[in-house]
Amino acid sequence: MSTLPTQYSSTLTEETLDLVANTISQQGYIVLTDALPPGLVSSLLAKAVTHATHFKPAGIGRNQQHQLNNTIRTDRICWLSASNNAESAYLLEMEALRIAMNKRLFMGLFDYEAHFAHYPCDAFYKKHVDAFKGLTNRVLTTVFYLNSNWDKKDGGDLVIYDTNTGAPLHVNPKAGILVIFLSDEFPHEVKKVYKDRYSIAGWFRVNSSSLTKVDPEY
């Protein structure tokens, strides 16, 4: 397994991996504070900033139903690359995670994509789901935030929707907050935010390959 850049130093401990395994188990979702390297923080998002106006429209639905929708989410995206070094970084981190998750729950990650979002003032994504049961290979979601010096009057909450008890929880966006939730499980929506605000979504997914179709796709 390739390592980390030498100016970033992994805070995914095993202690750390132990809790997001058992919490991810009991309840389905956990958040962490402080989660990855300040540096890299840092880093992925000033690479967000400066790059953002070659962010696209985001859309809903994959493949031949995609489409753009923006009565539903107005945020734009750009899909991450392992060729820059802050993004490398991350989705090595995020390597760590999947091996852990399927080494402690048996989870069969195949692999994973993310791209960075930008919802600029006014922005929002109105309540959804990741993944349908038994329709998509999407399994785990990762929600990684990037802006520092976030105030709840900026608004741009995620709500996660708990099936079970049916109390939304709201995640401020501050900067190095990790959101991990199972996809098909936990309705969730971005509040409307009122100045710009930066994140990392990403999906680890199954290999559901058959002799008729190749699945994930690339």
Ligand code: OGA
Given for the second form:
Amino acid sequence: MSTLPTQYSSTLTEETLDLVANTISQQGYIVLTDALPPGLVSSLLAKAVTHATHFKPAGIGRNQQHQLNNTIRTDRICWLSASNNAESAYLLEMEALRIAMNKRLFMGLFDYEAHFAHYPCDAFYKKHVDAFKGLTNRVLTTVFYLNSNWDKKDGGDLVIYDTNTGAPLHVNPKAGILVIFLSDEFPHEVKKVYKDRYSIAGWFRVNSSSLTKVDPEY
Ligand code: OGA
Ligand code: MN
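Form predicted alone already given; the form predicted in complex with the named molecule follows:
Starting with the chain above, the whole complex follows.
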């Protein structure tokens, strides 16, 4: 396992951030390969693999609406925390992305939440959207893959349904790929996996505080 510098700073270049902003504003999604340093990817994978036995079954819906439903998804998750080096480095990269999107696209992204996901053999996540227009504060989804040696036969493609072109986009979940898309625009699914699959799913959110509701809920 590689060690990360104690003073980690974002590696996302201005060119990459420009490309992300332009592509998101034109087509609503982007697939970046080799998005983050290999040392960070391997540290995150090591963390996910060693802690996978403690991951919890993922549910659907948030807070009071949260429920388990293993006909829809069978992955297991663990929320990222800034107390771990690799996780803080990842969160720092996403913070740079958040600031860049706000600066370039005025998205008003307020915070970011992310979890590791482990799909054991046979796991899947049926077609869904991450957010319903007007009903949620999740605006922009990120999925980052950690799997080295991933082959087509291992399954687990992320399939994004682009309602504009009608052609589904298949993403093979190989280490270093970062997918970013508008949370309420693109139905997507995770095809059944035939080997342990590790990723980090995350959401940039806008603040939905009002007189009667404090956001985020603590
Ligand atoms: C999700 C999700 C996609 C993936 O967690 O909401 O759609 O490829 N994940 O892991
Ligand atoms: Mn999703």
